[in-house]
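The data below hold one chain only, encoded as structure tokens and taken in the form predicted on its own.
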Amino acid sequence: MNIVTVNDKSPEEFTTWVKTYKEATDIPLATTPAMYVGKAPKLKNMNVISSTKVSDEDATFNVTLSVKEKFKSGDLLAIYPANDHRERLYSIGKVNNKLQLVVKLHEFGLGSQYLHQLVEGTSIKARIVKNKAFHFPSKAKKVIMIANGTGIAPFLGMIDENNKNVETHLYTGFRYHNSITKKYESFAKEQININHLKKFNIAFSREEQKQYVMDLVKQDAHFIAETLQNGGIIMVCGALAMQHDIEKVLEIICQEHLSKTFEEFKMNGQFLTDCY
């Protein structure tokens, strides 16, 4: 047979492959949609404190909620906006003991149409998602952060949340320069006077004199490569295509200030990610 692929944990498409398996194989299977929805997570209530629209300049929004129960910046939000098996994740960044995400809206998305339209004093039913294998490293003595777009979210928690004045650069990469952008910048600052960042490094691919966040990483070559000789996390959050430029970049780095390959920083555990 076919490799057959299901969109969206649809129960339909499922059902079409049992029907095609079933007559290929003999093996009794049950033929109806309603027997493959799968158990209903258990979901919470979650308050709406603020939820921001989009502008002609930024497709991007902000929703921070009130959640009862605990989590880490890193974590996910899980959403059912359809009340049916489709769920939708969000990276979650804890700032001021608030559930905060930052989510681009897409004309047909599913998830962030839903998300746009909430609005300050309604609740929503969701679920946490734990991600341990993204929380802020407890024991590192340098974190380099790595974002780009809606990425950034997690790092804002992280960064907010760093008491222990852990060293912490965050590079990012954004289109323009506007007003959501001056807002990060504006944290930074903040953060960097009570020691909870040293370095913020910000790129803007659509302005005149345009530059990704992989440059920033470039620049910085010999800065990245002593952070991970010396046993420094790097964290990358956003686009999966942006994950493979940086690490393309890490692994020339690597090669040329500490002639060793990237994939040895990574099996150690120095490279942490959550990019879709």
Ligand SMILES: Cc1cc2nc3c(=O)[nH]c(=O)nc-3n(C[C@H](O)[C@H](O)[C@H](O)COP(=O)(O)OP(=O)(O)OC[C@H]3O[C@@H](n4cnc5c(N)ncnc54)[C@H](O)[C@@H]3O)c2cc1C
Second form
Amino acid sequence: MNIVTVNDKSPEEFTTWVKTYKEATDIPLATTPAMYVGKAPKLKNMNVISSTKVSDEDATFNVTLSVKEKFKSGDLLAIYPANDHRERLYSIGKVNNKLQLVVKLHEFGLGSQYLHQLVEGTSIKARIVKNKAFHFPSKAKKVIMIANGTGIAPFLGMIDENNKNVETHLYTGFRYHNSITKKYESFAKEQININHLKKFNIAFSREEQKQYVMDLVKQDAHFIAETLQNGGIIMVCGALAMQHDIEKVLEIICQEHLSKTFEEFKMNGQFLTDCY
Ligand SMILES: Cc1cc2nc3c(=O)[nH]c(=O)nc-3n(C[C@H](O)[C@H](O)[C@H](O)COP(=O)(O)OP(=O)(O)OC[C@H]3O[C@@H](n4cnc5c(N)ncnc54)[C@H](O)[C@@H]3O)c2cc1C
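With the form predicted on its own done, generate the form predicted in complex with this ligand in the same format.
Whole complex next, starting from this chain.
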């Protein structure tokens, strides 16, 4: 049989495959899409504390929610904007005990348009998906965080909550040096002052001196190698394409500086990712 893709968990598209499979195998399978609608997840009410809007200079916005249930930075918020099977996930930052999202607005995007239209004082139904594999490492001596764009979301929370002053370095990449990225700069400055963050590195890909976050990582190759060698943790959040590029850079760094493969550190649980 040919491969069939199922978009957005669609019961109708899944049924198309079921019908073909049924015909090919003679197995008497039900072909009513309603049979294949998953169990509706339990959702909680969450209050919208604040929400910003996109502008000509930046296509990202923030949403802050108050939530009764326990959650951590690095967990995910699952929303169902059309009250059906279509689910959208967003990385959570816990800032001032509130749930904060950094979202990129997509034209005609189901989830991002829904979040962008939220009004302060109203509430939404959503659920928290625990994402243990991307929590701030409790025992690490040194943490290197790498993000591009909206990938900064969980790190804002992890840094805000770094009361144990674990040595943390943040590498970020954005398009423009605009009011939003200036806010990240002043956030980082405050966090450096209270020892929650050791160093903040920022690259802009559409400003005069074009730079990507990988370039910043390459510049600090020696430090990155030393951190991995001493058991430090590298966390990456943002675009999948960026993760692939970062992994390539880390592979070269490990081979050149440590004569080891990056795979060894990955296997050792020193590389955590939340990319999409
Ligand atoms: C683990 C994880 C964490 C994530 N964290 C974040 C985060 O912190 N912040 C964030 O912003 N995103 C995050 N995402 C991505 C997020 O889940 C959504 O994928 C993203 O917001 C786009 O969803 P959407 O519903 O707005 O757009 P969709 O409705 O999925 O559409 C995506 C794009 O496709 C176009 N499109 C849709 N249908 C069609 C069609 N039929 N023909 C042509 N074009 C079409 C839309 O116009 C849009 O531009 C995360 C994803 C994962 C998996």
